[in-house]
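Only one chain is included here, represented as structure tokens and corresponding to the form predicted on its own.
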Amino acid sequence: MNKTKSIVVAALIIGLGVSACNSGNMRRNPGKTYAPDMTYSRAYDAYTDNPNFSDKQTSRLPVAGTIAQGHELPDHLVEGDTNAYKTFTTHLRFNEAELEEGKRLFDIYCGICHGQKLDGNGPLYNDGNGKFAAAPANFKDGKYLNMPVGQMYAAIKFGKNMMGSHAAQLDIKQRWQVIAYIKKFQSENGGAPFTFGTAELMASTTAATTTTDTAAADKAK
């Protein structure tokens, strides 16, 4: 008798299967679909073929000679080539937003060994108590009060005696932006005037609105 229910228990099992397994009655449309977008993707997956260009490839190269949206012209300038570093310099310019930005990012990364005073005595330093016994340099002494932009460029971006790189902390605007903060700072204590970075752009601003209210109040004679 137990034998008997079993064999019947089974053969239901089996037929409700079966029966699950029927896809004539089930529904598979999804109905209305309200964001196609969603639903079913306009984009070509990675390496499958593209119609829309010549040679059917989704993954491809960027065009040779082009820069990436928000990305900088490479630098090209070469380790150990002394020369270059004294002449190379930048032709970007900054305003007084950016040059902010440029201080933020000197006290976040510089500070701790060159001082938030620029000064050389960073918490790493410390007066020859920190974990660093070779004093930072000083950017208010005279060796580094009037050094070439270029060279400290190369410094952040091949890093110079204990000092590493800093070429994965900064990118080529930042580091432009750090060096635009230490010749302002320099330029107020010593240095040479201010010729980097955000006084040539504000030099042109006031040169063109000085002759702009001249022609005005000529104009009103």
Given for the second form:
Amino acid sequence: MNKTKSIVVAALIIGLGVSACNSGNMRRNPGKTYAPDMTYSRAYDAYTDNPNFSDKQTSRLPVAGTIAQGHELPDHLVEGDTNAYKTFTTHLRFNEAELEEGKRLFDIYCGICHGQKLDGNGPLYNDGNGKFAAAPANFKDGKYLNMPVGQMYAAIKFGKNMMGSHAAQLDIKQRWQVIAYIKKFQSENGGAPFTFGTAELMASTTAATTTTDTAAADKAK
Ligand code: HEC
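We have the form predicted on its own; now please give the form predicted together with heme C.
Below: every chain and molecule of the assembly, starting with the one above.
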């Protein structure tokens, strides 16, 4: 009896081994498709012909008037409308952490030319000895110190002469975040008072200014 049992078990084990090795005959046909919409995409693949459009293109620009994710803030600035550049602004206000993020973005995308010290002398320019021939704006300089924020925004969005557009690198909030960081820096280096802060930040900025003023007044005495 015991012998029969062990023969059966051995046969089963060998059988298993054989069927496991026999993958060459594995059924590869997926069988019946019960929900074809889930199995086969109804969307046209990128770069394939699309019969719904007269030009047959599948990869298209977004429909006019629609807004991409991350770009949900209004921006109607039109290239070349330099009058609008001067007055264009935002309702966005940033706290300390968001300004830090503005600095991080500036250092990544702008610092290489404009310098992490915002002096227009990043490694790519390097006093004219770098790879980039055109002198980037020096944000500590008179001409740029009080540049309207809309004009700065236009430079990021459309580029300016040798500076290329950075619209693809920074979404609309990030562009303003970078500008706020520049403006905060400028306000601390002889520029107009900083106005891009949250109520909380502005309170601390005003307090700091008042302290400095008092110190200056004390000195004057
Ligand atoms: C590849 C180098 C380069 C990079 C990167 C770069 N810039 Fe510039 N930028 C320039 C140069 C060069 C000019 C001077 C253009 C001119 O006036 O001819 C300039 C000018 C500007 C101006 C002045 C625009 C005006 O109307 O005169 C602003 C503002 C500015 N840049 C902001 C930025 C910001 C913000 C970033 C990062 C998002 C950035 N730039 C990245 C090279 C660069």
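The term rigid core refers to the most C-alpha atoms you can superpose between the two forms while keeping them within 1.5 Å. Residue numbers count along the first chain shown, from 1. The structure displayed is predicted, hence computed values, not measured ones.
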A168 C-alpha moves between the two forms by 2 Å or more, core aligned: no
Rigid core fit then N189 CA moved by 2 Å or more between the two forms: no
